[in-house]
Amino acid sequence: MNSSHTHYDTLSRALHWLTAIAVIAAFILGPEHFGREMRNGLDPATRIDIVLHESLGILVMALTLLRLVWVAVRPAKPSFDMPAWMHIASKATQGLLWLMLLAVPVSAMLTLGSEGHPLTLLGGIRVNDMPFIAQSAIADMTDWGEVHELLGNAIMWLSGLHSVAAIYHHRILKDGVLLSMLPPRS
C-alpha cells in the first residue's frame, strides 16, 4: 500500500498534532476572570498560567499560518471514498477549524489591545501597548474578552466534533481517515 495516498505527509501530521496539543493546553490554562484581575492591577507576568496561555495562543497562530503555507505547497493529501454529504461536512468542519485557529488568537489580541493589557510571553517578552488596536474603531465594537471566551469554547466543541468524526470513520466505517493522520505502519 502506497502511504503517500493513504497518509498525510510527515510535516502535515506533525503540525496537526502540535496545533491540537497547543489548543488544548491553551484552553486548559485559560485564566478565569483575567480581565477583572487585570483591571484590579494584576501584572500578568506574575501568573505563569497567563504567560503560558498567551504564549500558546501565539504558537497556535504561528503554527496555523505555517500550516496554511504548507497546505498550499505540500504533496497531495489522501482522498477517501465517501458520500458527498460527508465530503461537504468534512470541508465545512475543516474550514471552520482553520477560521477558528486564526480567530481565537486574533480576538485575544483585540481583547488585550482594546483593554490596554500587556501581552506577556515566555522568555520575559512583553508588549505593553498596542496602539494600533487601542486607537482603532474596532476596539470599541464589542467586548472582545467575551468574544474570545465564546470562540475558545466553540473551537473546543468543534475540535471535539472533528475527533468524534475521526473515531467514527475508524471504528464504524474502517476507511482509514483517522489512520491517515498517524504515522504509516511498516
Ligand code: HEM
Contents of the next structure:
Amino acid sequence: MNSSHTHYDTLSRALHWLTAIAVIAAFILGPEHFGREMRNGLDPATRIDIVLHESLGILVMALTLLRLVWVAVRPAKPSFDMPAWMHIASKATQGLLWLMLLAVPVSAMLTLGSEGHPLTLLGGIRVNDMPFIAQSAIADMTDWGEVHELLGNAIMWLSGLHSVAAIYHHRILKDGVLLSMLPPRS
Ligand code: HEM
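Show the other one: the form predicted in complex with the ligand, since we just had the form predicted alone.
Every component of the complex follows; first up is the chain already shown.
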C-alpha cells in the first residue's frame, strides 16, 4: 500500500517530534521562583536555564505556527477506522493540544510584558520591554505568571494522555495509529 495512506508526510512527522522534544525540554527547564529572583535584581540573561526555557518556548510557538500553515496545504493525512466516541475523544484532545501549544507561549509573553521583565533568548537576543502588552488592559487582568505555570503543567498532562492513547492504539488495538507518526518501513 502507498505509504501516504498509512503514514503522515515527512514534514508533519518532523514538526510533530521536534515540537514534542521542545515542549518536554522547556517544561524541564521551567524557571522556579522567577518573580522573586527578578525582584531581587536577577538579570535573566545570566541564567542559561531561563534563556534556554524562553528560547525553546519561542521555538514551540514558531513550530506550531509553521505546522498550522502546513496542515492547511499538506497531502491528505492517513485515516483509521475507529468507534465514534474514540474519534471524538481524539479530536478533542488534539484540538486542546493545538490550543495549548499557542496559549502556553502567549501567556509567557503576557507574563514578561505585564511585569516589565525582558525576554532573553539564545544568541544574545533581548527584548527589554513590550509596551504594547504593558499598556494594554489585558496586562492587569490576572497574574499571567500563574496562568503560564498552570498551562505549562496542563500541557504536560495532556501530552501524557495523548501518549497513553497512542500506546493503547499500538499495543491493544494494533491499528497503526502510532506507526503513522514514524517513518514508513522500506
Ligand atoms: C511549550 C512551551 C513552554 C512550557 C511547557 C513552559 C512551562 C513552564 C512551567 C511549567 C513553568 C513553571 C516552572 C515552575 O514554577 O517550576 C514556567 C515558568 C515560566 N516560563 Fe515557561 N513554558 C513554555 C514557554 C515559555 C516561553 C515562550 C517563555 C518566554 C517567552 C516562558 C517564560 C517563562 C517564565 C518567565 C516563567 C516564570 C513565570 C513566573 O513564575 O512568573 N515560557 N514555564
